[in-house]
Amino acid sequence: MFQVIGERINTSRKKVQAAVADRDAEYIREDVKKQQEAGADFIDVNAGARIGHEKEDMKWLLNTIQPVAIVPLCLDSPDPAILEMAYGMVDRTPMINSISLEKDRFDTMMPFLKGKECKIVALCMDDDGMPLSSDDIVARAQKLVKELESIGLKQDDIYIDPLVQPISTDSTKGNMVLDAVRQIKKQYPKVHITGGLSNISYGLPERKIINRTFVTLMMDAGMDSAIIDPLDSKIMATIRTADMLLGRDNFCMTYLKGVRSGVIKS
């Protein structure tokens, strides 16, 4: 089944930043509860937007969230020292967001990840910038899988982000990433594919219908995870319905449960 990484606890969001600054625990906990009720499989926690406060904000967020968290957390920071602290605080095996092939990022994250029990989001980004072709994405994914396996991570713990790019500036970007995902899943069936979907619609009107349509195409290609807002009921309904149609929902039970609860409706 498709795994949803709930993106809402991020201090780049104005309401979350205000709640963190005011230490409004109730607001944060209610948001986490709503994401879980909507079907989030992980809760992403990012405290990086308040410059100079990330360490104390992350610590406060984790202490606030864990009493109500029933799913694992996705620890999201560019700073390995923050991630080390956060890793030591969680009571479930976390997801780490993220590593890339950019030298500075790669060289600091690999020692942190070695020996850790975790899942890892791995971005197909290197020092040359965004990938320019499907073969470029696949080559970067191959290197990431090889390097992460070399320090003991299993393929099932690796979540490759192929880096979705806007189709508004280049009409080939949709097919480029779809082709790459198919190739990666063919080579590494146990590796997961994740990432943000909304970049595909950047610069276009009616973005939500584009995102909902694109997620079904990506799921058919092999994407099995995404970093999204689980309170967007329409994209959640689309994902659950696509899971069913792709044969991943035994006896359509998740779909039927969603219909009965009102989560899935036309």
The other form holds:
Number of protein chains: 2
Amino acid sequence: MFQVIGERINTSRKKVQAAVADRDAEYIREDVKKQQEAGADFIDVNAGARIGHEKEDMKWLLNTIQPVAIVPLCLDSPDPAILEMAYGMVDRTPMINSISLEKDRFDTMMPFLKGKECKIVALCMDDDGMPLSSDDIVARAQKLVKELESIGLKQDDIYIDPLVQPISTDSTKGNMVLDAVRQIKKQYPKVHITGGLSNISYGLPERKIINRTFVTLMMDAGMDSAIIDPLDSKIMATIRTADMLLGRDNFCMTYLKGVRSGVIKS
Amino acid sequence: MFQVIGERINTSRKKVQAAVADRDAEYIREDVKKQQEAGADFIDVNAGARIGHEKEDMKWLLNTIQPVAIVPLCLDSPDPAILEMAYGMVDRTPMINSISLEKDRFDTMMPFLKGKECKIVALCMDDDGMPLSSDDIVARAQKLVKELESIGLKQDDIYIDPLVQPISTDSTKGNMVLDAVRQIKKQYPKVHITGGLSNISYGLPERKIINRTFVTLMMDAGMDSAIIDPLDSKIMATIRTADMLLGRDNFCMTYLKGVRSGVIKS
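Would you mind generating the form predicted together with another copy of the chain now that we have the form predicted alone?
Everything in the complex follows now, all chains and molecules, and the chain you saw is the first one.
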């Protein structure tokens, strides 16, 4: 089944930022509970938006969330010092968001990850910027898998983000990433594919239908995780339906549960 | 771009049957116009439901529709005598719906099709019934293509219907048809894949979200046509969006047109 990384606890979201600034634990806990009820498999926690406060905000967020968390957290920061603190605070093996091939990030994240038990989001980004072709994405994924395996991570713990790019600027950007995902999953069946989806619709109107049609295509190609808002019931309904159609929902049980709960509607 | 075969002019639909019985030309013409405005590439015409009246009903329907038809018709009958009459009445090269490998239908349709200029829907059905595996679908498609080519039809005029089966009875039925479509399109890139979609959701609630998520998956596999209701704006929006994401909509023009007309909504 598809793994949903709930993206809502991020201080770049206005209400979350206000709740963090006010130390409004109730607001944060309610949001986490709602994401879990809606089917989040991980709760992403990003405290990066209040400049100069990331460490204390992350600490407060983790202390606030842990008592209500029933799924693992996804610790989202570019700063290994903050990740080190966060890693020490969590009860369950976390996901780390993220490493990339950009030299600075790579060089600081590799020593942090070495020997740790965790899942890792690995972005197909390097110092040349975004990938320019399917082959480019695949080559970057190969490099990431090889490097992460070399420090002891298992393929099943690696979540490759192929970096979705806007279809509005170039009509081949959809097929580019779909082809790459197919190739990566063929070469590494245990490696997961994740990422944000909304870049695909950047610059176009009615973005949500684009995002949810795209997740269907990406799931067919092999994407088995995404960083999304689990309270967006239309994208969750699409994901549950696609899982069923792709043979990953025995007896349609998850689909039928979604219909009964009112999330899945025609 | 995806080719939509508009399914509404079918006497098995109550309102159409009443309009045909009453010889209500205005009703029929309005329906055809609406389907065309919504993007139908063919108008299916099926007069089979009033037992004993098929020939006269088909004749009346064609005479009624022709003056407003701006797209070709899809002549939908199992009876070659009726198809022969209908074929002689239409202005544009029609689609014929359908031939199959069932001995009776095959033996009557082959002489009818021989030497005719037309497009043909070819069902992967034989006297053993529905196909039981991907390989079974592919083998039937191969046989249909071979036979139809032998009487002069071009691959580009053949629309294979792989026969979608309910996911509720067997969770592998989605992948079965998706895999088959991939194989058929790989072997015959010019052959089209069409068919009804709604069988996939038979026996399940909230069927429309299943149908439109499924068409997205089928389009990724290679389906480039379907027999649907073009006035179902949600499935049309999904088809236009998937076409764009699969790189078949230059500058997102059809998508943007759909947004402006109000058909495509998040």
